[in-house]
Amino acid sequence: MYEQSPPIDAQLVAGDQLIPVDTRLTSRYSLMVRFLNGNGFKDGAEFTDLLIRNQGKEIGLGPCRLICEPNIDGYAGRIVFLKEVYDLKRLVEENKVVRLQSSFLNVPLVLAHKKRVKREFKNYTSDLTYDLNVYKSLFDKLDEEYAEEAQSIRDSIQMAIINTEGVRFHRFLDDRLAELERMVKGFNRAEHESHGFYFRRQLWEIILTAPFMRRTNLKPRGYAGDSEMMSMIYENGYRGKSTFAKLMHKHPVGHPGAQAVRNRRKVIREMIRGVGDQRNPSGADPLKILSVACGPACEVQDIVQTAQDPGKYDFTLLDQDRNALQEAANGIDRVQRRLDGQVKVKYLNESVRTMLKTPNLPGKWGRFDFVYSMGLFDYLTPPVAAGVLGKLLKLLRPGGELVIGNFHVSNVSRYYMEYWLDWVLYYRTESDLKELLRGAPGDDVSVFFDETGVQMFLHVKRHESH
């Protein structure tokens, strides 16, 4: 790595002596060093400081040691640090001083969290942690018993265990979730945050065994509800390296909150196909559709099913996540290959912030017959949600329809999502959702639910006279 990295302006300090050196980045936490002006030092030599000049600033990185290594370019070896360890890559490339041990600065704050946690909740969490580890050890022991069998036999045995002991284990989780809801239902927002944080710290190793829970908690793309999480929910299957992991993964993706996500995909499919049949029965004039915060847009694959369908629709897919748009493009490509037809689709890598700042959105994106957003509004505060909704209404053609999804306050999976998955939403009532319209005169407005009662939809139909 150091051959390609630029030299770093540095000096080593030994007592009151400044030692000029040629240094280069060799790893994130070490530097290759070559001594100048005839200086030489043995393996293990220690220095009181390393002074680096970067972007006009001199930074002292503290005590360090030389580790000699054979090197064909004349470098004496590596410099490693004895006390404070810094992310040298970020220091050189971003001019940011980031200590490896910086997370320990928050230890007092993290430890103080438990002082705000109610004793009853601590007892509940402690008992649950114990119980889950007992289950884990039992399932892991069973996995060991048949580990030497052929893969097909292992799969069959594992499914038999899932269909028997796994079912009973899921009932155990259901009971513990009901107990959790009874305990935290009356908490205020600050109490939910402190108790949820404590809960996840106690159960962290259990949480990480399940691929779905792991992703919702770690949020590798920086937010909950990314396209990979959606794919796991749509799949509604067993994932994981062990029987216990698979059971822990399957339970949340089978819960009513996840079923509501699957249901809304069906709802949108049926609505778009219905509008298409009504407004464009011949398929001569493609129905213009906009999906906001589209994610992987799996519903497009549901809508475009026959060889005649590609010509009936003109999709615009918008998302702030380029990875999600690429996944959507991959899915649509599979549809095109299967049907041997071209789906008309445009991809917009845009954000809510951009949307709100654009004065003439119809002039930029055009107008649409059908605009929908299935999950975006679950993350928007009321002022932002109202602003976005106002922008989307302006994109409707006369007679056009808009459908906005939002989880209802009665979501039975709420505390599962918040405490186990670290997945917090803005819940609304029917009146809350309608209030976002700020009147919307001249439009037909209604609210309806999916069959779980978890997913709520705001449906606005623009009058032909608009």
Given for the second form:
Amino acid sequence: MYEQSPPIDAQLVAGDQLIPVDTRLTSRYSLMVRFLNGNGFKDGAEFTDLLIRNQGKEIGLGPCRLICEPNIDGYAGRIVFLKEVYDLKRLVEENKVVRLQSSFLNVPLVLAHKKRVKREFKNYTSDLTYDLNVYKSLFDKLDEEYAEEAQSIRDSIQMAIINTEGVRFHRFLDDRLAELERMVKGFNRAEHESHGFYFRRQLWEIILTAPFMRRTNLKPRGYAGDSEMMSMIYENGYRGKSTFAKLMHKHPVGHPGAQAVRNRRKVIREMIRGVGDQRNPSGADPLKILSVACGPACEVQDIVQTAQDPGKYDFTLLDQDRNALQEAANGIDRVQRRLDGQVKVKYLNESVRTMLKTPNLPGKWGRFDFVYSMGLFDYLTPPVAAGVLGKLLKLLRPGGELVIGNFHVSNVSRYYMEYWLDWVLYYRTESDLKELLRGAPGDDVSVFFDETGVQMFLHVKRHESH
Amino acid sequence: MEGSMKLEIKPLWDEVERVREESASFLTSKGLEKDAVFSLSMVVGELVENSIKYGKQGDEKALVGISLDVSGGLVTVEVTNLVDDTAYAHLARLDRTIQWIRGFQDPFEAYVERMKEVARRQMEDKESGLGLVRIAYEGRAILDFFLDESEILNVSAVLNLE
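Structure of the form predicted together with its partner chain, please, following the form predicted alone?
Then the entire complex follows, led off by the chain already shown.
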């Protein structure tokens, strides 16, 4: 590495003596050093400080030692640090002072956090951790038993295990979730938060085995509910490196909260097809549709099914996440190839929080026959939700319809999502959802639910005369 | 007890303490407990400080609006201010930060992570970014924002009194 890295302006300090050196990165945590001015030091020589100058600033990296190595290009060896260990690569490349031990600063704070956790809950979590580790070792042992078989044989054996012991294991998880709900349902928000934090710390290794749980907890795109999580929910299958991982992955994607996500996709498909048949039976004037926070927009693939369908619809898909828009575009591209037709789609990469700044949005995007947003309002507080909703209403054509999804306060998967998945939503009641309209006049307003009762929809139909 | 309060101030640092005090006495008059009053006053102070820091500078009309509403078991704090193009980069960061904070069930986790980041500070020290995390963790409030077509930035914090 050091041949390619730029020289670093540095001085070693030995007592009151400053020793000029030429240093270069040799690894993330050590530097190659060449002594200037004819200085020479023996292997193991210690220095009180290494002063480096980077981007105009001088910083002391503390006591260090020389480890001599065969002399290459005049370099005497490596400098390693004796107390504070710094990430030298980030220091040079990002100008950030990153102490390897900095995570330990918060140890007393994190350790003290457990004092807020009730004894009964600690017992529950401890028993659950034990039980899950027992199950994990049993399933892992079984995996080892047939690991030498051919892939097709391994797959069928694994499916047999999933269909027998896996079913019993899922029942065990159901029972433990019911116990969790009984224990925490009287908690206030602060108690949920501290107990959830404790729960995930205890079960972290188990959580990381399941691809879905791993993703909801780590949130690699910086927010919950990204398009990859949606794809996992839609798939509702078994993913993971082991039988245990597959079972842990499948359980939450099979829960009512996830079923509600699958149901809403169907609900929107049926509504759009219904509006299309009603408003545009001949297909001559394409139905203009706007999806806000569209994610992978799989419902578009469901809507466009026949060779006549591409001409019937004109979609505008908006999302803050470019990856999500790319996934939506890939899915629509597959539909186009299958039907050998062109689907009219416009992609908008924008956050709803800043979208509201656009003056005269109807003039810019046009007006729509159908505007929907399925999984956005679950993250918006009332002031922002009301602002977004008001803006979306202005985009409706006379007779146009708007559908907004929001999980209901009674979501039976709520504690599963919060404790296991670290996935918190802004839940609403029917009246909370209607109140966001702030009395928008001249529209028919109703609220309805999917089959699970988890997914609530606000439906606004603009009058033809509006 | 329900009710609301509205204030408008010039974007001056000296005004922050006055707003904090007026908010505290309003919330106390609505029967909120001492701890809630203390943490919500902190929330108001942090939001007003941010609005002064990132608001449009040198404009006579660029007042900071503060509104507090106590209703339906919620306390909603909204702080508004005029911004210009120079604030857009800040807004993109604000958007990411708010979603990141709200990605944790327990804001304590965001606080711990942010403290680590602060320890990994730039050699050229910039903002710590701790203010928003304090609102979520110490203020126990849910943060959100939007920018309207008059270029008024509205940053809100909602606390459920339960």
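For clarity, a rigid core is taken as the largest C-alpha set superposing within 1.5 Å between two forms. Positions refer to the first chain, counted from 1. What you see is a predicted model; the values in this text were computed from it and never measured.
Fitting the two forms on the rigid core leaves the C-alpha of Q11 displaced by at least 2 angstroms between these two forms. When the rigid core is held fixed, the Cα atom of S27 travels 2 angstroms or more between these two forms. With a cut-off of 2 Å and the rigid core superposed, P398 has a Cα displacement that falls short of the cut-off between these two forms. For V98, the Cα deviation between these two forms after core superposition amounts to 3.4 Å.
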